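Shown next as structure tokens: one chain only, the form predicted on its own.
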Amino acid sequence: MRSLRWAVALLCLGVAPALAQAGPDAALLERGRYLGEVVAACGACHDRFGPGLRPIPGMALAGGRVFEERGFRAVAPNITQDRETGIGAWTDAQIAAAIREGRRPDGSLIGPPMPVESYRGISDRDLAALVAWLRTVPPVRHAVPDRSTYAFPLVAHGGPVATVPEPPANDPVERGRYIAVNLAHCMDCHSAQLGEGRADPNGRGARGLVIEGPWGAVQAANISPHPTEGIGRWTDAQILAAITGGVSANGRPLAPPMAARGPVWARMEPADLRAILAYLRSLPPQER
């Protein structure tokens, strides 16, 4: 019965029939946990935080973090399985639509900093894996008032996503693009900005988003292969140390939020890190 239920759920998410027949096996669930806890680092926004942005034990993904940026103030929602204050009453298809299309069950749109444009490229299988993982998140009763406000109108980034295939496993650059752009959404920050919380796809790697917080205002660095403005002269080891250790090529600690991402991304699979490196090396040098 459990396999049948998940087969139907996966079909509703647009996953290929062969995968749906397999059901949410241990590998799919582990993939979802890896993506949610490590690569996409959902807790970086959706955990409940105390002083010094330290996660509060027992409040994982319970929401409440406030983001005040130029043009908007957003409050991260509770995405635990609590049926009243979280997403426990949502269907699998509704959770999938929120992730990949930025649309709540009531039809309202989800605004920045939720990286909807990036998440639209998440493959069907990885989307199913994320939904399967979210279903295992313990419910936390924590009401988060929706007090998000935007100085610009929220617009849908396209219609429903029909299907997204897996990136080719034998192409490290394309695999790295998928991880850095779609899953880890690095380029939402490390790209030239179009405004209204949108990154310029033609300016990937350029000096980008200005991120404000208790640390002040920090602009995302140029991570293109430009020899002076970017990381073109960094060694592979130095780039990986920045990603997984939060330190610059000269040993200087990176500013938040990168400083907090290091311990999380240090758990990333070596093959994924190598793919990200290959993708970053392939970017056109950006002077900005």
Ligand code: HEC
Second form
Amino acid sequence: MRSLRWAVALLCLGVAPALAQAGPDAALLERGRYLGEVVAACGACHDRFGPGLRPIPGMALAGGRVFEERGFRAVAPNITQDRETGIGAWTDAQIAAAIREGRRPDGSLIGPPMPVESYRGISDRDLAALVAWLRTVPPVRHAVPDRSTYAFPLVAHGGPVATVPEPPANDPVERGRYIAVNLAHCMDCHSAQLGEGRADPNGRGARGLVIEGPWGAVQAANISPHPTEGIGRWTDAQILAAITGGVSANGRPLAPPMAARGPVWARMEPADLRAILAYLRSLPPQER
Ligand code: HEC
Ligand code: HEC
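Could you output the structure for the form predicted in complex with the ligand, given that the previous block was the form predicted on its own?
What follows is the entire complex, opening with the chain shown before.
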């Protein structure tokens, strides 16, 4: 009885919801925020940008960035919690299906460069974490003007994903593969390209995507352990400086696709960065 009265009092004060959030869900939400804001950096594509590709304050995840490649012109949608212009009216399961299966609630398919093939490998727990985090993103009213257009039919990415277990905690190469391939989608850019926005899983680490922007056209470098074509002779510190500081081994500042993510990836947990290093060093050397 006494605890009930306490509960009612707390509820009236608005304390109960805060207490509820401090429960086990708080860890899931923290994980989701870390994945969404830092490792996967969803905002690199889904933020609203102004001239020179500078993010507009207050417009996080509000969409509108245009990606033009041979074969498509894609526009990143608003993924804030706004019910009309964002995904606020979608259920958790619908948001999860969009991320991991590339399917919208109306059944239409989501095309590149949304990295669906990579996200198909996101673990059940991390997917739930991302959805929990997206639910906390403040709604921003921004109707993205254009729809994406593709000169090729979108493929269904292999249908529903039943379940994906956590990667082994004690195997840095496997954890690094999970982070670099599935979460940070490094290998979407840093792999030989099959066209139609798809990376070749057999060409991981090879010279990859050519990205055009206000900075000109740059090609994602060979980051396999090849001694001359790749980063085989780089020290760990040099590789980390490229990922978290946006500078190449010779001190050259890297173009925005890397440089813009540097400060974001600098917030990655040291163990995650070490796992990425272990994975990159484990790749077969690529000649190109
Ligand atoms: C490399 C750029 C890129 C990254 C990184 C990216 N997205 Fe996307 N995303 C897109 C584009 C472009 C589309 C729209 C594609 C289309 O129109 O078919 C999209 C579509 C979506 C949609 C469907 C929304 C709608 O209204 O149709 C959701 C949800 C989504 N992304 C969530 C995420 C989340 C969550 C992350 C991070 C874990 C993320 N995206 C990372 C580019 C990206
Ligand atoms: C959106 C595409 C994209 C993503 C995602 C991406 N990169 Fe890059 N990366 C590039 C491009 C483009 C360059 C070359 C930039 C330049 O030459 O100025 C580059 C350069 C690099 C370099 C420097 C290589 C050299 O020879 O100077 C390293 C190392 C690197 N990336 C590692 C990574 C890692 C690790 C990840 C994931 C954590 C990642 N990249 C994610 C596009 C990307």
